[in-house]
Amino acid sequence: MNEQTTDSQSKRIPAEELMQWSSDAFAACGMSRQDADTGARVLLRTSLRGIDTHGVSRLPVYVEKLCNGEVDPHAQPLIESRHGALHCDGRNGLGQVVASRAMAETIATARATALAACTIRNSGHLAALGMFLLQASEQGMFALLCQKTPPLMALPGSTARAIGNNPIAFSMPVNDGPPMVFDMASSVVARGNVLQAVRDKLPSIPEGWAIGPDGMPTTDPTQALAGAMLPVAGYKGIGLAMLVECLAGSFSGTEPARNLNTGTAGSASDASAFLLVINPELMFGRAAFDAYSSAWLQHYLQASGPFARYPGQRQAACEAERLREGIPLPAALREELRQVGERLGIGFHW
């Protein structure tokens, strides 16, 4: 999904210069260079891409979270191996940092293995998960990742969140393309969407996104924030948020009762996830994964009309040309960011 900004108001920023920026504000805020520099480039890769609700949009509320100490800026992610899976706890740090470390960890140990699982508990709020796919299928793996969240979706009627609105994606290499990167929320559209209906101050969201406090349907952005989401396809969302808390809530060791901690749901701490990489070079060979996937893409593709792309073309396309223009970030975002700027003794010029 590509949620590009389109207010007319926006203005386009340098990536390099906006990463530097976002960098200098992570290290501010008492995180390794290092560290920082992770976490920055994460969030500037999701605007790249234009992922704009899970992107550079995010680091306000990342920020106070740091500041807070409601996630550790000096965490130091633990990954151990017991009986042939990985697991991490992330300590309590920035999710950007936590996931790319768990990915990389994950990617070394698919180079000697077919299959190499993750469990991640203890972590900062992942954001857009596609972003650590592409670690993975830029160099020639599959992966999946799908992460618990706090309850924020219910079922019309429901008069409180009953389960996570729990993402999940996943990414293929293709042959002679950019990856294919798959990546949703079990709601109707991932909650970034009414959080940034609120920044923006509109007056209305679609029907259909959410219910109220009282459960029934509204398009008011503020009484959608206090109520739910609505789950993809009904019931059948509702299954894959299921299967969601199945992998990355009871697998990850998680306590039971951080589940219902819908105060800052999704905002920032207290993520649980899992984490599959496959190596196709190890299955049945790189040629023949290559060999079926591009018969069955390019079928896809030609079914589906002279216009049709696969999910991922599009990110790719929009990452380039941002990177030629700048990064569009609305009136907005540039007084939220520049109010983070003057807390932490950084300009932000723009």
Second form
Number of protein chains: 2
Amino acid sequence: MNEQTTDSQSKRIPAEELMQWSSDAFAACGMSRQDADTGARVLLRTSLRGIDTHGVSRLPVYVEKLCNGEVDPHAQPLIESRHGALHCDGRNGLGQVVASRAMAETIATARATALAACTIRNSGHLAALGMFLLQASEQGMFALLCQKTPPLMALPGSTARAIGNNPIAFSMPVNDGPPMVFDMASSVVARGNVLQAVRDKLPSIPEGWAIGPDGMPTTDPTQALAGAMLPVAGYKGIGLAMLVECLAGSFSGTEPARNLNTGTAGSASDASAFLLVINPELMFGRAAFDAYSSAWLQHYLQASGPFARYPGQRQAACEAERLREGIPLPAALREELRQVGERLGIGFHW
Amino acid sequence: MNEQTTDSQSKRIPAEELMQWSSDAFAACGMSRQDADTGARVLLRTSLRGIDTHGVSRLPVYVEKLCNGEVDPHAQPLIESRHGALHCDGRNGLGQVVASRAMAETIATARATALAACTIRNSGHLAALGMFLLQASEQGMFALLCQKTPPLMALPGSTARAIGNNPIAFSMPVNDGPPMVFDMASSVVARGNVLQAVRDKLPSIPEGWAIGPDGMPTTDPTQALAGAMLPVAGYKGIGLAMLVECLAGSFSGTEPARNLNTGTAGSASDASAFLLVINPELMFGRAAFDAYSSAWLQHYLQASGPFARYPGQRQAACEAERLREGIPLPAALREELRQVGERLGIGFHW
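Given the form predicted alone, corresponding form predicted together with another copy of the chain:
Full complex below, order starting with the chain above.
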């Protein structure tokens, strides 16, 4: 995920400056300063934690969508509480803002009740789910978040993309370390890898990534792009994707006709999600939670050898380093951001 | 899972008779008739649905544990509600009884609030998780259940079993069909496959199943048995296992020292679990749930070819067939049950 740091043309930009500039970009698209800050903060933190594919590199796409009306810069998410569940209508707003708001409200609810859940509909896509989870775990809570994607995955023998690769993520507080944050999609690899192989005119992709439109396994990037991605562990990956279809789709209140998310790849207004927050304090208490978690986590780390880490540790280390040294942006991305700045009348001076 | 039906020595026994006999066996161990019926019903339904490894074939082991005190036949699970969550202390009772009780209480709670959750601790192991989920989905609800197992899985390079393969299962009602029921463990295959290979003195197991005690991948069954099972999809399987450690372990109120489940394999009193029930009626209504579910499920089935089924359909077909034709029991199992019957003073006449 950190390959951009190895680009010889990459340049480190102080996080605070890049955050301010990103917020200015969102504000120039018509977003309120508060929402612009929220959106920029999520993107920046994603970049700080080394998830360069989902961080500030996405800003040009979001700006385009905010300008062409696919995403509404003025949208104010509407969150309702009904029968003990929260439901957030994103009203076609930027996913980073919608999910931050939904998460804040769900955390607040979980201060009074052990479990709180929130469905999210009509939202821009949420990108890196872990960023929202951190909001919860840095306040001592467990959180789980899953998101429905357009169909792009299928078992061998299928003649069309059958189901999304539907990411699922969770985080939990760790007593003497950064939160555990785990995020997976149920395809073997992201479809972006096939797209990249086609763009780079690579002769082949590894076996096991994809099937062609005929349903047969393929290593040909073009066939794979026309076909579907393979799930992890065969039917197990399909089952996990179905779990997310149910939680993030069937419960979300989205109109059935919109279940295929036909919007522009990587966003539009069709994203839906499901969020669960559990407050250890209101279960058996935080101390009991920490004592038990420490027992299994220490066992795991000891059994797994001297270099073992738990999910989230590497990202936390990257964040500390990039906060100190700045966020490395490759030349091509800086050029893209420069063009965005020109369009919006806010110079990009790095 | 149906391999026992191909045993030439197998004999079909009417489900109702086998259920009655199994209940008599539990009652002879000291369980109340009501609990004996509950335990027998779960075992029988597991066999009816073709999961022969976890059904009536387990009865001899349970009887042994009930007789030697590892499982308490008189245990009455204690379920408390606190801050909007339920907590079930199984008090060392038979897992099938404890989980049935916890499920019933959680379903009842979810009639008044959209989401209900229950932790389970100090329980015998739950065996086939789907049986409890069906209780919920046959009453129109979504349910998720996960269970912590003793450590038996590790990534290559590990020198000890690092974490359980922690099964996770869910089910949802399907408008015009049997409930969807999906159940997976996060190891590539169950450890039982390695045990069986050692018993059968097979020269090798497939690559990718296990590592030896040195942390290196192995195809030697004895090395694999001394080593650890491999997770599905590498770190993704480990992450899913950690999710279950947190939900079914850290939240369960189990004493930290008992996190390694050192009881006899397949049971004892150290099992813990986490259960979530969601009532579609109290989200956006059952009709909205069904309409959306039908949209993605039909898309999945159409894309996946003429023989595509969703998880749970095959089990439901097996159940209908076995209810009609009886449950096939191989000769060796009938002999085992005959011995159990002799020990308990209840004849086994099939």
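Positions refer to the first chain, counted from 1. Basically, rigid core = biggest C-alpha set you can superpose within 1.5 Å across the two forms. Small disclaimer: the values here were computed from a predicted structure and weren't measured.
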item: Post core alignment: R199 C-alpha displaced by 2 Å or more between the two forms; value: yes
item: Core-superposed C-alpha of T218 shifting 2 Å or more between the two forms; value: yes
item: Large Cα move at G227 between the two forms, threshold 2 Å, rigid core; value: yes
